[in-house]
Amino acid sequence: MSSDLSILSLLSMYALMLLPLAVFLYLQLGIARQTVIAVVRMTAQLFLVGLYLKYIFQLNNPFASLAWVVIMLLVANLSILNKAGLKRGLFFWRSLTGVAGSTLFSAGWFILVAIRPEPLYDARYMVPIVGMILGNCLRSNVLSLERFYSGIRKNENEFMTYLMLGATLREAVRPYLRDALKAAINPSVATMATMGIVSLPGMMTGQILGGAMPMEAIKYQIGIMICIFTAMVVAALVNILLSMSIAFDDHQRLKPGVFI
């Protein structure tokens, strides 16, 4: 069993902060303040999820759980498109469908066919697997949806010349939607390539840290993977295919309106 960190511990931890906001200070880079309020708010939000997940683990109602990830998924949408600079009244119900989609079709999966616990609601997989799924699926979507929409923003020209030489739009953003999956790909690419020898995951580190066996760790790891690398993929490409049929005028330009 792992052995709880004391609150003494746990300050000594924050006291390490201090050193990269040192860093900050001394190079002038101006985010120190941001990030001691970002530090705040993990700590509050993470001990009040604590507090409230341990009612859902007690509790175990399929309902209490299935609110859980709705709750999770419509806060993200929201980061996605806020961080990706996005209009959230034009895109919010497009990009809630294909990030909803594609992780509640992966989490499911691994839940109902690979893990099938007992019962098959129980709210300590499904909770955690989504949580995992959704945090790497928001990164993606961000990356992928900033990087077509100002891709193709910044080579407007470029755009309207593949149109008027007789591209259809799909045609013609295609090499921006190449891009756009690839900037948000690549990083998980390179990060499965290098897992177990340059790294070992969170989900693997803490199942060993709470007592499961090594192997048995690694099963759960490379499960959870696939399945974020898939949910991944299908989020940010659904997410841009749906949201194109909002983005473009009738004369497939790219409305001004779309960007906050």
Contents of the next structure:
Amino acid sequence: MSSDLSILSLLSMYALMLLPLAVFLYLQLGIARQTVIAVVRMTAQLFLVGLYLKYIFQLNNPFASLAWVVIMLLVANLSILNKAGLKRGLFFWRSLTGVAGSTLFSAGWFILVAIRPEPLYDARYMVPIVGMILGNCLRSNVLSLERFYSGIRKNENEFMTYLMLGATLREAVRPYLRDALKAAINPSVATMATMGIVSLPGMMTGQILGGAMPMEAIKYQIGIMICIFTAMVVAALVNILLSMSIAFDDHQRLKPGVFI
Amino acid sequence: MISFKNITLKVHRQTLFDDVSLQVADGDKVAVRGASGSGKSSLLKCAVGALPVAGGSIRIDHLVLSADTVAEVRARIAFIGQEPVLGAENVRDALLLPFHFKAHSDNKPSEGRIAQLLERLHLSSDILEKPCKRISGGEKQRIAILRALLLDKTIFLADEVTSALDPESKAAVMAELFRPEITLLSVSHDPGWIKACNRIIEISNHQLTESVTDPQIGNQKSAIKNRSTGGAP
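Alternate state requested, the form predicted together with its partner chain (shown: the form predicted alone):
Below, the chain from earlier opens the complete complex, with every other chain and molecule after it.
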């Protein structure tokens, strides 16, 4: 097992933060205050999660784990809509369907088909795997939804031209759908292609620090990368398709009221 | 036939038209004029369901524009905007773009037909391989018109389509769009174009006023002025 960090060791890490803070103050970047708040928030949130997870793992009750998963899904969903600039009230259920469906599908595949822990609902697998997939889906979903709708808004003349030339809504949005999906997916393809050379992935590094053998850690890393990738693609596509039925009016015009 | 009945149109909370009506019969060539911002382009846009009207109804032939008919209405009308968007990388792809959509996938035009229309619109056949970004505004306008002609439409909504054309190209475009079977509702500032139209509609004070036909441009202006002053509340 790895050696636990003592409070003193942790404090030494906060001491390291003084360096960037000194730079911010010296250059008067005006972000020192925000940075301190961010570090305090990170500390408080992680400690709370640590406490919570400790109990979740001790309990190892499927309902308690599931409740935590649901909370993660709800928070992720709200965060996606906010960051993509879409109205929560309109899109909430549709985007939740996309995010939850794709995350649970690929997490379920990883846990039930590949890992098969004993018991199957073991919180040590369910909670972190869903969390990792969600964290990554979040970014790609924000990017794809934002790209899709801003692409249509910015190129409204082009979009209307497609409709005037006889395109159905699905046909007219296809170029923007392609752009949005590519924008969301390309960074992950690049990350996979350089993984292990340019960067050592977080989960694998964490496992190794936690005492796992490297060969064991990389197998999990490969599994989680594929899960994340699949969930991302499915969530981005499903979210866009489901959102279309409320974002356009019955004459295929983009409704102005869907954006914050 | 295009019919606007008691149309009220608001764009960005600003009223452009207040309860206006206009009938364009088959074969009519109508020019719409008015100050910039008066709603000339918007009038054309609402006929194809690109702008929502706040009141009234629009009819294209026997079709009343609604959610159910909008696709069919768009299939009947050729809409050519002021700065036409070609929507593809090169000119050939732009011309064939509508034929990739289900609505037109069975009517793909032959190379011969494209070549013939290129010639009629004074365009060289080399243009087909050029990237759309590299062609001039006047060429873009003619390519957009050519694309509409390939779709065999008979109702044309044309917004300043000759603004970037030299006299020969303009004559070529007019020869196509002023054919007797074509119904044309257009926005134009071009005296030659307006003269060739059999009806002139002026937009002022959120209303449409029909001007006398066969005008000398100068006389006509005063005729409209008198009318609108007379008609003002």
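Positions refer to the first chain, counted from 1. These figures come from a predicted structure and were not determined experimentally. Between two forms, the rigid core is the largest collection of C-alphas that superpose within 1.5 Å.
> After superposition on the rigid core, does the Cα atom of I246 shift by at least 2 Å between the two forms?
Replying inline: I246 C-alpha, core-superposed: shift of less than 2 Å.
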